[in-house]
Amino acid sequence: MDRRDSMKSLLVGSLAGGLVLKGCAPATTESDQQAPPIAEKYYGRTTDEIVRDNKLLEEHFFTIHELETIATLCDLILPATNSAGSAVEAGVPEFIEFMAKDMPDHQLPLRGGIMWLDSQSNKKFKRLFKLCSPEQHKELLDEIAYPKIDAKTPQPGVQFFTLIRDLTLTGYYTSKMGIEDLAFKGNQPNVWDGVPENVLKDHNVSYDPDWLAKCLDTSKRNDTAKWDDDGNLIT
């Protein structure tokens, strides 16, 4: 089982645990801002929720550089495969941008983590993290993706990477692409055509023909049932 399959297994078992974040953010300039994604459809949203979502989509938090760094991290965590697209192709950076605005507690850990990552990258390789080679990315991330379990003090960067990894998995596997990658079908109507005839005979019972036509006609299984004022099934 490869790394991506391991993540899918964990997600199917727990359906993406918690998301945790904090903070306040410095103002961004107009040149730093990126147009938010357009919300075209809302499922199960109240009017107030739709208004709030639209307001958040009009706001900006991350700078272009921060979004590019997040995109680099997302595709390192969930790269494209032969059967599925990458986290960036699924729109995960936009999801993380939205979550940072929707849950402001995420803002300080995310922005601070990106700054820390760039600082470490500059110290080691004299370049920003997003500009590093694949080998340099691996060297930096191995230190925070697989922390020492017996460490007496928290290792810098570990909490940030855990957060960005959780958000990447949540964003990807709740997207259309991610759900298709999981092959998750959701709730599907089944077909039941009644108790088998031999069982009915063994118990000397049978179905009322009228109810049989109303309840066990599988061609009408997608029809909505109708009842009269006395609670009798009509169709």
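Worth saying up front: this structure is predicted, and the values here are computed from it rather than measured. By rigid core we mean the largest C-alpha set that fits within 1.5 Å across both forms. Residue numbers count along the first chain shown, from 1. Compared with the form predicted together with its partner chain:
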Second form
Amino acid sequence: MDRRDSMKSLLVGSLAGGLVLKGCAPATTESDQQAPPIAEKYYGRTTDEIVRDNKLLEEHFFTIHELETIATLCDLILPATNSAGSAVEAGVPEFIEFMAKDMPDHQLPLRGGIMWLDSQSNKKFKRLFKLCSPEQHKELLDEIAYPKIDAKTPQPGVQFFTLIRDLTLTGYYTSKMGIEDLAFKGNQPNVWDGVPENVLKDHNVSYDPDWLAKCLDTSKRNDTAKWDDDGNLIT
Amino acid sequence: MVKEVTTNSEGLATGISYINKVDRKEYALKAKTVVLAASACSSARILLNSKSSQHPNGLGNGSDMIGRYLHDSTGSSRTFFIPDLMNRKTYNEDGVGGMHIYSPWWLDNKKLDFPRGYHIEVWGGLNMPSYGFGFGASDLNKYIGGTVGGYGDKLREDVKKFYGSVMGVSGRGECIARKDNYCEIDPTTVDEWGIPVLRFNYTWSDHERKQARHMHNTFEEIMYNVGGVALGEKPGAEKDYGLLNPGRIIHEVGTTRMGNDPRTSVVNQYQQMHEVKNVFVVDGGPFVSQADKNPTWTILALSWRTSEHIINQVKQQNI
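Counterpart to the form predicted alone, namely the form predicted together with its partner chain:
Below is the entire complex, every chain and molecule, led by the chain shown above.
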């Protein structure tokens, strides 16, 4: 999905219920697209959780302008690289919209922070943050992205940017795209050979052959255990 | 949702009454033997709620011991940043965190200022990201002279640089069981099923506080020796050395203690109630003490013994 498609689905998703900014609705052919119910999207939810998740997905918190500003911020925080997609491509604005409803304590700081940011960019560049040039974005963000370097930095901006950065990172790195970028490995079914040989070598350590001999015989890892009629293990 | 154990005029159990959570109505089940395994506090709650003319203080509670000697494991933790673990090659580390290390003073604690002992669990690693991953992702830069904050490629690099470089150590120890640590029925509060709930009276003693102090000194000693940087403040006396609230380690046991003397215990060696021979308790309630380790396997072993005893007693027509 490229950035344009992603933004389109973002905006469509936020308008699906028709609750916000009726006058700005996009083409009606798109407006009846619905996000898939959470029960189809994720496994392991209890009935109560599915009901709650679906309720939150049907609600809308951010306005279109707020979502566009969040999307701009997300891609400034994590732009695409040669090997990985951007935060918007990973669906982070949708994630932040969901988290704002799931954890309502985020709502005021995010909404207020976006307004604060727009008022800063209006003061400096006479335009909304989302419409600023890359150089203008950099100038605005450099004032709020480095918590301790400038004691005169206005705190609201620093706190807001820290929050949106945290949410962007968490949304990105819990997505498929982010997990791949991080090179998280995790469990692989029925295979665990311990710490890889090359990592052990880096640290000048190795497994003790005596102990390895007592561990699982990997050539038999797919065998199913069998017992005799008296309950003795025979495999 | 079991409400109470029902009894006959001889004070023996006749079954249980329970609430069906679906239709919210109360039903009764008849039984020759009742085995409670609701977990230590809930089994105590059922017994304390099972009042009758034969058992005015709760079922089998003539000793007034039900609910007493409640104790949970101690718990206190600290996290450390390990600079040597920056920029790691990634590989599967699921299940590697949470190792339980037995502390060497467990068997020789003569020189310590607290009784019994604890073990240390080490955690961390290349974990699967979940909500909260990346919060403060670049903060660790302050320990290595790097720039805290930022965005863009620099931030992406920070995430990877520090991934898997923070370790935690948690002490889990033995709490000394005391009669004055107890749960009891709250006379003013019921749950949504109309059943009176428990309230808790629990304090840590100096035994646990000194143990937790020892934990934190040991955490720092270990981590200093592996070149770690301690994160956050070391909790002092004003914070009970970081002891978590009782109940947080979810090893609560002791509420229906085992013993030979019916005046000071609730169940006998077979987890059979002294005062009601056809009621058994097979959860953590019968523990008179617990080591620093998880109680579940001991619960299983004791349950096994109880099951064999019940079969024998039924065969002999004693219950």
